[in-house]
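Form predicted alone, single chain, as structure tokens, below.
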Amino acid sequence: MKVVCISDTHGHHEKVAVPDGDLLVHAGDVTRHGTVDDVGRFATWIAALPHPRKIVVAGNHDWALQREPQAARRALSGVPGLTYLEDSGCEVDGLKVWGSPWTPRFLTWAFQLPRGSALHRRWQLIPDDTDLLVVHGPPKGILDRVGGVLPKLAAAATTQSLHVGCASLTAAAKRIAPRLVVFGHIHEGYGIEARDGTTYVNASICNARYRPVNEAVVVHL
């Protein structure tokens, strides 16, 4: 199966070159400002893509899917072959998929929870037989590094780089050992990494300046 992975398009989806494939995965932040209209425009764009199956999770910018879930989900429901996942799963040609939007709390964004037990409970919902895990944020220590001085993220402004992913998600991925984990959220972490039989993909299309400069990542399962 040819899986095409994208994330963090932030409303710039029309500028993204999306290769053909069997399954298109979008790991959240489909919008910049998170309105229902933004979700609707995204739905119109993704509906025109040829992939027979499409998986989407929300990101921290996608407020409509948390504040106005019925209207936002209705906009996505008209897209043929698209499945929106929110702490839920589906099956694609025998591939067991689970999706979740949650990330560790930072400022006041959508779909965020405190580090520790709150996030741990979400990851405990992931079935042990999951093949493809689609989440918005990275596991800690895997394609999650932000560079520079970020006083909002760390009390010590001397920090040159930080791993800001979720430690509970790292433990869950190690326990479940899915074949593929797709995420975004940390734009600077764009890339692909293999660990212990699992392929991890940070598919952020936008860079740290919210410019859509990165390419879709293709993985064969």
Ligand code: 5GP
Contents of the next structure:
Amino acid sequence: MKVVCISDTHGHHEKVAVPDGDLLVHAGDVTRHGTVDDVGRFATWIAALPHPRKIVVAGNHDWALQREPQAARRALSGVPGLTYLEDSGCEVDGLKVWGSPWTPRFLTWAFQLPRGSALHRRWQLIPDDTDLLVVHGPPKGILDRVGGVLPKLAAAATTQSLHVGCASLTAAAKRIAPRLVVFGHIHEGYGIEARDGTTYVNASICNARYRPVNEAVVVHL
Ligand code: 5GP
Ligand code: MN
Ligand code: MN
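Return the form predicted in complex with the named molecule of this protein as a structure block, the form predicted alone having already been given.
And the full complex, kicking off with our chain again.
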């Protein structure tokens, strides 16, 4: 199965060249400001892509999916072959997929929770037999390093790590050992990494300045 992974298009989806494939995965931050109209425009665009199956999770910018879930989900539910996952799962040609939007709290954004037990409880919902895990944010230590001068100064001042991913997600992913984990959120972490038999993909299309500079990541499962 050819899986095409994108994330963090932030309303720039029309500028992204998406290769054809069996399954298209979008790991959240489909919008910049998160209105229902923004979600609708994204839905119109993704509907025109040829992939027979599409999986979408929300990101912390996608407010409408949290605040106006009926209207925002309705926009996505009109897209043939698209499944919106929010702490829920589905199957794609025998592949067991789970999706979740939650990220560790950072300023004030949608779908965020404090680090620790609140996030841990969300990851406990992930079934043990999951093959493909789609989340908005990275696990701690994997393609989760923030860049730029300001974060470095802040980290030096507070001895905080530059790795800002979720530690309980690292543990959950290790326990479940899916074949593939797809996320975005930390745009600077764009890339692919194999660890303990799992392929991790940070599919952020936008860079830290919200410019759509990266390519879709293709994984064969
Ligand atoms: P977004 O606003 O699209 O969710 O994230 C964009 C950028 O904000 C990331 O690439 C990263 O530079 C920064 N960012 C997001 N979440 C965090 C976080 O939890 N900690 C830090 N230090 N930076 C973050
Ligand atoms: Mn983003
Ligand atoms: Mn994000």
